[in-house]
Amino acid sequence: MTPFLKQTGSTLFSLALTFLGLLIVTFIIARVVPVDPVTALLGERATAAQIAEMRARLGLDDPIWRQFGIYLWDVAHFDLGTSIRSREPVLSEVARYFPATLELSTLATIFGVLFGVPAGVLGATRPGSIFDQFTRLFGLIGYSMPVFWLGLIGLLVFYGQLGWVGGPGRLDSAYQMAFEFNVTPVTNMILIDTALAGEWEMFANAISHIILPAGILAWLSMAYISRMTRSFMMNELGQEYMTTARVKGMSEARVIWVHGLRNTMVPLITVIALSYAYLLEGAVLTETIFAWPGLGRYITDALLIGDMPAVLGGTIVVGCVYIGLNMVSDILYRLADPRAR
């Protein structure tokens, strides 16, 4: 067996074990939470016969190992259960809400990388300078401030007082109605769907709504990425290959931005992937403040009313996102660093 196949098999086996562990945890949570799924489905006025029939239908009277086997079988067939609140399949609801979170988090991560990586590199090459101190202070403020406070202040200043951005939601109410009637959803991400449909006024309105929540999340992402980039880059600046490149007559810009940054990208890939995953699952407060119909808000609302199938289904999806991003970062890590291959 070649080393590549051995590494690929080891990675897939690790991912499978991680996913199995995720399913075990969610299965245990579903059994220990003080929420009776039968009562939640039928209501408190259900008769004893109706409760017994529903328990038998859901397999709750079976041995625990059989219940777990059924759970694995359902998940393997993309059946995450039925929402108690809407009586719709959880997977279809997650597919409807997740693109909003994906759109918001992706834009925030792009901003965080575009501003965080250069800021970290420049801070490492000029340690102690005014720029370095300002960048570190700016990142520290963004990393320390509560997200809900930043969101409320942002809405108060930029929407309420200055009117520079749109308010809560993904679109103004008039544009929301026009979107439902005139735009055929392709990705369920408003920026992409309105651009594909040529609805540029609606696209501009969507930009005005997403720019503030994405900017707040980008500030958090940039603070983390810039700090880690600065640390990685300062470690690389003292390496012998950097001195050798300078001795050979290479320009300082080429030494830093080509040779140094290329080597920092190896650990930085993992940092960016983890930051992206954190935004995908940790944007609950931001989505709540800005009335953003994303996955985090969906899980929170389901938890408040005891809709455990929706909560656990959303948790499985979030776990799959983490596993997927770890796999992608591992692949990119091997592509960026020949030694890992």
Given for the second form:
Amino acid sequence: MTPFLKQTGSTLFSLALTFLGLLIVTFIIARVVPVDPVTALLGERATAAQIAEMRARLGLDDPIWRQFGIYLWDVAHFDLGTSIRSREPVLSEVARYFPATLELSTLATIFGVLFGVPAGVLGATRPGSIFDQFTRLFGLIGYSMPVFWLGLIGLLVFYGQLGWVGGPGRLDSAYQMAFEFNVTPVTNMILIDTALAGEWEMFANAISHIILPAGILAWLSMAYISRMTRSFMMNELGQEYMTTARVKGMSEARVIWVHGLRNTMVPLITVIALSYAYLLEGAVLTETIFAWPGLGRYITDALLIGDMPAVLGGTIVVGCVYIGLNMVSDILYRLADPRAR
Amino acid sequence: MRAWLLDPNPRSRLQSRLGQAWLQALRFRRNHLAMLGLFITVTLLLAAIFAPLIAPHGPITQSLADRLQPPLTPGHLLGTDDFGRDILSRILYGSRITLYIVGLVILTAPVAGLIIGTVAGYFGGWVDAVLMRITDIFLAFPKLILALALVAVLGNGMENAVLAIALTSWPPYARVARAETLTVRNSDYIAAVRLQGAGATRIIWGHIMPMCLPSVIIRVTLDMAGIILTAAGLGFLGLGVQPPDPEWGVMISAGRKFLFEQWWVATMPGLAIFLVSLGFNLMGDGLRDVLDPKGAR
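I've shown you the form predicted alone. Could you give me the structure of the form predicted together with the partner chain?
First the chain shown before, then all remaining chains and molecules of the complex.
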């Protein structure tokens, strides 16, 4: 077995353990929650016999380890329970909400990388310059900003005052009906679906709606990415191979953007994956402000009415995505850096 | 005085420590942004302490005749909200809630992390494996979502919000403390203490934890902004502090209803959150540059 496979194997093993831990925690939360699932399902006026029957059906009379075993079995079969609010399987609901979150955070990460990496590299090559100080301050402000407040201010200025962007939601209400009739949901990501259906006017409207929330999340991600890129690049600039490259007569641009950036890319992969994972969760508040039908809003809405299966199912899915992104970054890291293999 | 502080041959431990602190303070003072951060933090502290003296009105005093007055109205510098409560007074009183939450979290989470990290690092073996696995599990959870789920279980309210934030923020401290412990665990001075017959508790408490403190403290100052933002986020979602308490996140959420007509109701408390977390971030950056030259950029 090659060392690469062996290490990947041990990564997978520790991920499986982490996933088990995730399930244990959600199970404990589900069991100590003050909302009684039987009352939630049957209402306040159920008879004692009905309650006893429901308890037996839900397996609440079994010993706790058995309940946990059943829980594991269900999750292994992609059964995350039934939402109390809609009486639909949680997993299929989550599958419907998740693409909206994915679309938003992917767009934000793309912007974050496009602006953050060059800003970090330029800052590292001219430390202390006006540009460097401006980027640092811009990043620091992004770090310190309550994202829900930024969203409100953004709506107030760019939608309310200037009218440059669309308001809350994914489309104008005028397009909403046309969307349901004319566009077949393939991916449930509105930009891709409208483009596939050739509805360019609708596509443009969707862009005007996504640009503000995505831009706000991109600011957060850019703050983190540019800061890390800068410090990684500073490290590389002091290395001897940089001097060697210059002595060979290589142009300064090539030294920095090809040799330096290539070596910076290795730790940067982890940073980008982390900020992507963070955006998936950071979207909770942004989605609430922008009435964006994503996973974060699904979880918070469920929470406010005490729909625990939906909350925990959503939490498990977000946790899985989080764990999955960590694993991908771990593997990419080793593929990109021959020393780590 | 200066000569005594900067004496190259300090006569006592206290003198040398004060001298060090003096030099670090000088370095901190040269960093203008860090000084701005310190200024904001001190202002927050003063506002919280003297809120009853400087606030022109009570935080929950309603006056329906004066509802939704714009900023700069006489008597209401930052305007009033939909119950006619003075926004400036509510922000000033709200600083107490913010400080209270931050204070409780930084008294619990770093301590828990410190204990778990040093124990794991010192004993190693299966203790380390188990504790670090638990830490990893908590790290694998998205923080805000775990806090949301915990508040859902524990019920709304300030204490539960604090508990939820503390339960989600200890893992990084455990990681930092463990890393520091591993670097000192096998050093000679620890071996010497052990040969003198000191027990594990004594070694960890008296000889390892002090070594971990600087990096944990730096981490705490950098985390304070995040704690404020999470607490405000929970309040905003209606899961943390409950109205009518003047928590800043709750105030933003209340002002959201008339954002387009009476913008100041939601804007002003947000500005307060932003300034305070910017202050903590600036101060934390400056402190790190001073206390940990390795991490300085």
